[in-house]
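The chain below stands alone and is given as structure tokens, in the form predicted alone.
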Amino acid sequence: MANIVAIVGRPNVGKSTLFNRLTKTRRAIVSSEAGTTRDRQYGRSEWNGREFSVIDTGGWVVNSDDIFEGEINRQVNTAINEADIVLLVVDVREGVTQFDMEVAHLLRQANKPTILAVNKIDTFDEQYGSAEFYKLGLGDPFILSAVNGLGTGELLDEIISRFHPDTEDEPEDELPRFAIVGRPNAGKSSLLNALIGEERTVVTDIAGTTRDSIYTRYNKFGKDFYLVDTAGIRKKAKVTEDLEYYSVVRSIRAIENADVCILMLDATRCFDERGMFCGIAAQDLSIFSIIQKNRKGLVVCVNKWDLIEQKTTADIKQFENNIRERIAPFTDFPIIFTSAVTKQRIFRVMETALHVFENKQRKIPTAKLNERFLPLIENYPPPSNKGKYIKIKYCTQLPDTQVPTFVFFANLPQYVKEPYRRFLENKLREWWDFNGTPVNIFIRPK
């Protein structure tokens, strides 16, 4: 079940610090200068076995000198509208400000579950200042210090207590779920319509859209799976925010509710007027990073290929290499060139997605793993570290994992570096078909 928590508030109250604390990263830039956060950050957090997405937003301001004010405020509104829970962060040292009152008013109008977090409580006496924030009308405040972690456990307990049950709105059938995601106008809806436009009697809509994920069952030509679509769910009157940002927020739900993601790229945006490859947009890379963080299978679909002048096989190969270079280090995924309008290779997209789903379920017997890996490791052992000889003695695949997960048992696992893990993963992919699916490699003590 996809749950989204949006962190909002005025500038310089510690939103990015709290984002880093919840996601256990340092990706959000933290500065004492107000208005540092302009580009959104998306991360994953986990507490007591429940995972959820976290969005860090820019600070809400009105009538400021910041030329990005209007854009930031639109994106704050988007985060509020799309989130399941909104986390309003305020500064105990500054007290209640006019901007705090304005954001609180927005949240009451949105009628979204809201948690009030009073931040920067770094001393015992400062906690008494939290009582002032009752005037915001958002219930009991949670005292917090995002810098040193005070109160984050209680805050996370409250967040997950407000989540919907895991079983809500899930389709009953245990069928593969494929999400079609990408930037606006990449052809997501065209692909869906091309797939289900014929023989609509075999298409069944699964009810239950409080989570705004639409499951469309496709069971033609011997195939049976769900398509998770986000296109056209919200009324046009509500889509007033920036489309690029909106597409990422909407993609989070689709990605989290899918087994395999079909990332749609617009071929016409990947080439300039001279017909030269100009790269993948940052927005596409943002969506890919969400797919990767959620450990989902991936099929890259380059749409509108019919609008590109005839390319040679060498040109296509170079184009594929350019895509893989931008998305590296994960490069073992299929790339398909399609046209949803002419229906060129659209059924191959679904066949490939089903194949990636099968790869995610692939189980390798322990005996075969050791038969292949132990002689390889003996000939190419991990490099010695600090004069210590590292020996890997045994390997196996863990059962019941989201993606194929393999454990290698060693005498000194702490000295096995990331390049050697990648070496093991590359050999695993060379010997068995894990195309399109992430693979976990762990080194543990024997």
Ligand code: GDP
The other form holds:
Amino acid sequence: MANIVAIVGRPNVGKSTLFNRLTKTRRAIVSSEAGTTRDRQYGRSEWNGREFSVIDTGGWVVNSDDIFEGEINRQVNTAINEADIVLLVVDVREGVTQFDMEVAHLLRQANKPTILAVNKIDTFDEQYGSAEFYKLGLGDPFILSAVNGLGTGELLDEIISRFHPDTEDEPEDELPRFAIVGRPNAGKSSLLNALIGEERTVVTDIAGTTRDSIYTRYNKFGKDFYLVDTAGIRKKAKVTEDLEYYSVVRSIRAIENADVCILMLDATRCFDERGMFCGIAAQDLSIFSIIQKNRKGLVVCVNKWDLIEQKTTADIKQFENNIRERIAPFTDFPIIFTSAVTKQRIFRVMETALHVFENKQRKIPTAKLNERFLPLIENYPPPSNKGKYIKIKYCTQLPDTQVPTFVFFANLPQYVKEPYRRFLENKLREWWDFNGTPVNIFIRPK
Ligand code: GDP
Ligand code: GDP
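Target state, the form predicted in complex with ligand GDP; input state, the form predicted alone:
Below is the whole assembly, all chains and molecules, this chain first.
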């Protein structure tokens, strides 16, 4: 079950500092450079064995001094609609502002589980300043210093105590779960309709759940799995501005609840007006980044292929390479060219997703692994480090893991560097079929 925490608050109160602390990433620096912005919006966190997602809904408020009501509403509404818990951050040095009052009002009106964090309390002496914030009517304020970490333990304890129990809303069977995700207008609903169509009667809501089920059972042509709905598919956003942003946020829950994600691209948007490939958009990469951070399986589906004119084998190859380049270093995933309108290859998408699901479950017996890897490692050992000879003795796959996880035991694991780890991963992918699934490779002491 996905648990999503959204951080809201005025600019400069310390939202991104807190986001960094919770997601332990140094990359999410305050910067509008491509590549850093996406990390700023979404990250994974863990406390006492509970994992959850953190979204910084303020991440997109560009003009920090100029917040008008519409933006407040949008920021808070995104949090209310998409998150399980809202974390309202305020600044003790600024005191209670009009903005804080308005946000608190919206949150109370929506009856949303909210935690109030009073930030920039860098020493215990400053904690008395937090009393003022009782007037927001959001209960006891949590004192916090996002910069030095004071109060974060208590805050995290509170966050996880408010989560849904792990099992709620989960289908009880082990059927694969797929999510179709992508930017607005890529063709997600068209694909869903082409697959399920009028057969919406096959929709079986899972019994005993309180909220609308997000799982639709697909049971046809000998295939049986769940399609995980994105909120965006059912209730289309009315605001057109920020639609792109919302589509990313809305896909989070679906991705987290899926085993394999079908990332849908609009083929017509991959070319500029001269017909040159101009790549896949930042939003596509944001969605991919969420898929990757959650270690989900991936099938890329290039839709509206009926609208693309030249389609020589070379073009297709070029197209594929361009997509893989953008998503590198992970390149071992299937790409399918579809048309939801002519229904070209739409069932192939489902078959491929099932195949990726199988790959994600794949178990390689230890004897087979060592039979292949030991001679390889013998011939291509890890480069010695500081004159120390590094020996990998054997390897094995761990049981019961989310994604296939392999451990290589070495005398000096700390000296086995990333390039060598990648070399092992590439060989693993060459010898067995892990297409579309992430794998973990750990080097451990022995
Ligand atoms: P955001 O706009 O809400 O995301 O705020 P930022 O995280 O970018 O922080 C704004 C400024 O406040 C930065 O200069 C931070 O270093 C500073 N800041 C954030 N948290 C704290 C804190 O706990 N104590 C102090 N003293 N400064 C903080
Ligand atoms: P969503 O926002 O991702 O759910 O996209 P929709 O399924 O609503 O599709 C957006 C628009 O693209 C609609 O007008 C569809 O008819 C059109 N469309 C979707 N898939 C295809 C396709 O494969 N080929 C063509 N030509 N149009 C498509």
